[in-house]
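In structure tokens, one chain follows: the form predicted alone.
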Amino acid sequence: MNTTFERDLEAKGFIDVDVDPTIDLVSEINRLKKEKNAVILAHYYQESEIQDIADYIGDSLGLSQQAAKTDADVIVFAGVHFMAETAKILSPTKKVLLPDLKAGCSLSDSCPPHLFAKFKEQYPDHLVITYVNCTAELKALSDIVCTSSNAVQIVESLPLDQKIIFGPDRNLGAYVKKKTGRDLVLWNGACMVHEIFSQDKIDALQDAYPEAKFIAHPECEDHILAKADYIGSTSGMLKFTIEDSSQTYIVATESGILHQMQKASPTKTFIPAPPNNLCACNDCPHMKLNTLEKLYNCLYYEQPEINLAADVILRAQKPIERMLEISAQLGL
């Protein structure tokens, strides 16, 4: 095992439990939490299932802050390692499960937090923006954590003589980079999802369905975004379809965003971007390890649970202070 949250699963031993296959999982989902006080929440990503069994649906960052607002005792992420992590620094006295510790996230693996310690090094003058997709351990190597909401925002609202590093996504720094005119120094990392989409097939898509708008999560490479109509956070792209008059979209992110939007917009037309594979729409398969019967055992068990030290927590919660202060400062 090579990660962090692998080594962390192996250490506790934690195996999936067969499920009996006769319950009604969604009822006895239901039962468990409300007999442990528990909150779900689901990333976009998720398979449509646990987005329709989840108390709360939405971003990483968002879905933290609104379980940090409830009174809930457990708090189950239905997405990956590093959510679940923002979870737990902005809950630390809640209980935080991830329904499997396998779900780990290509972005924050690609920038291991000791090797950029020595990176930073390098740039002792610069300001360090983290992206919010990283490990707890990143964030606490961080002054402040933005989203790609509002990355552009966070990096205008900074001195122009401010020299910045930007990480650990080099696609969402080169977009702010090009939208900001800063000259940023960029960690070398990516999201896999969002770096295999062929611009072929999404050309052959738009030839199909010309009265599509092209819209694209600022994760993707600069010349998926120089197509786009419209470019956004995942929370963004759904507010765009609901608000904009157009009745057919070719969506390139995640594939999970696609239940949401038509379940919000059910007499518009949503097509996956497709990627440079024979598979039709694009799917992050750490998203997918994620089940209904991994959530059920997950809420049963009350396992896997996300742990933290506690000075990790208090140096991650301070990046993440500094961009709602910057945020609250600039109404966003």
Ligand code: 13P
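What you see is a predicted model; the values in this text were computed from it and never measured. Residue numbers count along the first chain shown, from 1. Between two forms, the rigid core is the largest collection of C-alphas that superpose within 1.5 Å. What changes on going to the form predicted in complex with the named molecule:
Relative to the superposed rigid core, the position of the CA of L308 differs between these two forms by less than 2 Å. Residue displacement note: L25 has its CA displaced by under 2 Å between these two forms (rigid core superposed).
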Second form
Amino acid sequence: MNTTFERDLEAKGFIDVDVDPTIDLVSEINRLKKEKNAVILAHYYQESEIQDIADYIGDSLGLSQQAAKTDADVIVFAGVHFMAETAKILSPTKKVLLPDLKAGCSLSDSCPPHLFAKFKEQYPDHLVITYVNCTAELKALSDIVCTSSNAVQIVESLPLDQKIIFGPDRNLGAYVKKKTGRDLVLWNGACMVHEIFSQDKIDALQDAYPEAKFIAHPECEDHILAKADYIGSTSGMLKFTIEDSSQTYIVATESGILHQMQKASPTKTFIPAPPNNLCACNDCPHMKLNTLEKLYNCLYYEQPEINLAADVILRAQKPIERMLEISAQLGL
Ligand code: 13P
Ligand code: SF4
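For comparison with the form predicted alone, please write out the form predicted in complex with the named molecule.
The complete assembly is shown below, putting the previous chain first.
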């Protein structure tokens, strides 16, 4: 970073430059994408207009697989910081951009790497599995990374006598423990978005729509998961609603996924599970920091860029690649 303008951009974490209101953002983004040989990868929790312009929309596993195999020169990651870091780790020679550098993650924040390193020291004979929702530094302290799509299978792929630490999500960890019957040592972290669902309001919705299926993400708390007809990653939930014959679903995860569910099954009804506040649906404040304007600016200025220390990339690559290998072997 040299110029005052660039330093200013870095401090803000996003390109705070007004976009000409007369330009057609969608066609300009598509033009810049071609000109720069860029690819836009978007998570299901992004605003609908960002999902609609993306080259690939997916869950954390799908997005990692795409980031590892793309031949684009520039990856624009419409998601949160740890996802863009994962893309950089998998494609270190490519330029990885995040529309808003401040798009963090409460779950990732709940596990500071220096504290995790001390925690890990207490269990020297344990293997460390970390959920992908964590910093690059934390991945560098891990043996295998997992996502909500493959956490159960990755644990099951290890010998029965293998001792395991699982972090940072205590809810996904508890779910994996239950599914596999394995005794995992859990880090006590959680996602603010998935821990705010109101049991009472979900019960009331189920009373109002007795025919509705209740589907939930494994980052939700155990008492919410206990009521679910289906538990899975965002792409798992989407697939379930496409293949299942019900007409109505109550969906306990971030509300951005409803856009793809509704697009894939236009005649079905999707009701977001309500949180414990006055809102009707649950948005991730970090995911929703990205906007179409910021995406345009980030492609135009090629900023903010994700940069990581070479040694962190090297150490974090192994556990992520191990996850991708196991997933490929299992056909995930
Ligand atoms: P998946 O899309 O991998 O299920 O992850 C959900 C999530 O919380 C991402 O932040
Ligand atoms: Fe992080 Fe939760 Fe937002 Fe996912 S939904 S990015 S886990 S804060």
